[in-house]
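Here's a solo chain for you in structure tokens, the form predicted alone.
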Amino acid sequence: MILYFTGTGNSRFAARRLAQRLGDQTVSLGQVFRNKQPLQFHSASPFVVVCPIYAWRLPKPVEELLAQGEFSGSRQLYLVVTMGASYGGAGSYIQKILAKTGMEYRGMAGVVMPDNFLVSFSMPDQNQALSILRQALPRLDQIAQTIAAGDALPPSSSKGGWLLSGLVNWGFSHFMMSSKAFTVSDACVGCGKCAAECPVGNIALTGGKVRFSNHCSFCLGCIHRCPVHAIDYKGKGKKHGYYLCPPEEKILSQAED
């Protein structure tokens, strides 16, 4: 079973790539959350858990979810992580989260992806993305043939991954992750996409306005899904433009010709 986080959709892509390779299925993170669904999975496979890096750590609802869900049949899970260049020191604090569970945690690999970080960078326009993106189905295939092995994913590490993922991680999530920052203008029409796919269920529209609560996962995806570039984050949309993840078949027309 692959359970996949995502934002803007590269996690997404990633999650489908495996599962065609390894002729497995694929469940949504952020629908389980969004409905609050049981944290309870069952799979005669290997776990293989997919998502993006924020800030050097696994996001917090994942984490979550690994600490306290119930996976039952196959008691081991692979990790494989979305990012824009590092993972830094995450792997580790996976592998203590799995310790307490009695999961056998089997490796991390990071593939990477356009990099939809808004509020530090310029986003890539679509042939910047699917450049990357097609480069990054080589490392998927790669990674589905050593979990249909059976095999370990092999370890890596990342200079100064401990100071990153701790001190820099914890940052972001005290000074950054705050919904008090997001803004919606007067563009906005109501549609009430960033609530319906909001993968946390952090946002509500009440009386045709968007509100957020207080439990933002930072994944950014209802300022890059708002149709009408409604919602930002401190001005950095208007800035640095908006991303999400091109259609598969965009990807692969070119990349498996």
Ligand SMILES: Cc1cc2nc3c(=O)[nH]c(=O)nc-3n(C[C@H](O)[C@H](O)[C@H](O)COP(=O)(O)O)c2cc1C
Contents of the next structure:
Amino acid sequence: MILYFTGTGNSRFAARRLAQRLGDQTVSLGQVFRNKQPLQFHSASPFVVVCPIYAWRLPKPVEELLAQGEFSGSRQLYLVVTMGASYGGAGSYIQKILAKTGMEYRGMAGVVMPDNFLVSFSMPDQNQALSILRQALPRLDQIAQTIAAGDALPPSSSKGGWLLSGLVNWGFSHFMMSSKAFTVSDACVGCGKCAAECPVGNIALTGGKVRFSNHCSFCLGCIHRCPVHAIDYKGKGKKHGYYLCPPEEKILSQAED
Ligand SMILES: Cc1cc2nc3c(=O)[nH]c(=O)nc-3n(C[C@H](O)[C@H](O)[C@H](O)COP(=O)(O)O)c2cc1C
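Beyond the form predicted alone, can we have the form predicted in complex with the ligand?
Okay, now the whole complex, with that chain kicking things off.
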């Protein structure tokens, strides 16, 4: 079973590719969290969790799921993370969480995909994004082969892991990763796309107005997805542009636009 969490679609694309190669099914954790479904999963095949990296760690709701979820059938769990550049020491935190739950950690693999962190970076244009995503395909297929063979993914540690995934992540989560600084301009048309797609159900549309609750995962999906670019974080969307993973057919077709 391939469980995926996504803000802008990269991890869904990766999950679908792995599922196709492994002949397995995908489950959207966004749907599970949004609909407050029980965190109970049963799979005869190993669990594969696919998600983005946020500040050199897994998104908080995914770490919580790994700690609190009930996984039956297979006791093996692989992690595949999509990221702009690096995952720091994210794997060691997961290893510790899983050691407490009795699940067997089968390692973590990182796949470079377009970086959606508009707070710091300019977003790639469509051709740049397609090129990065196409380069990710052989990596995804290699990961699928390793999983299919029953082998472990290589252990995940990299230089600066503790500093980035510990201290810097702590700073990010305490001082940045909340929707408190999100703004909604008068351009909002009340279409509700942000609320419908928020992977943690942190957005509601009340009287046609967007309202944020207080458990934002900081996936930035609402900012990237807003069709009229009404949602922003300190003007960074306006400055750096927007990104959504292009449709699968477009990535898989070799035709350049
Ligand atoms: C809050 C936030 C923090 C991020 N931190 C990192 C990071 O530490 N390292 C990295 O390589 N990419 C980082 N990224 C980039 C995402 O991991 C990357 O774009 C990912 O593929 C997005 O996946 P999604 O489209 O499934 O949401 C960050 C993105 C966000 C929104």
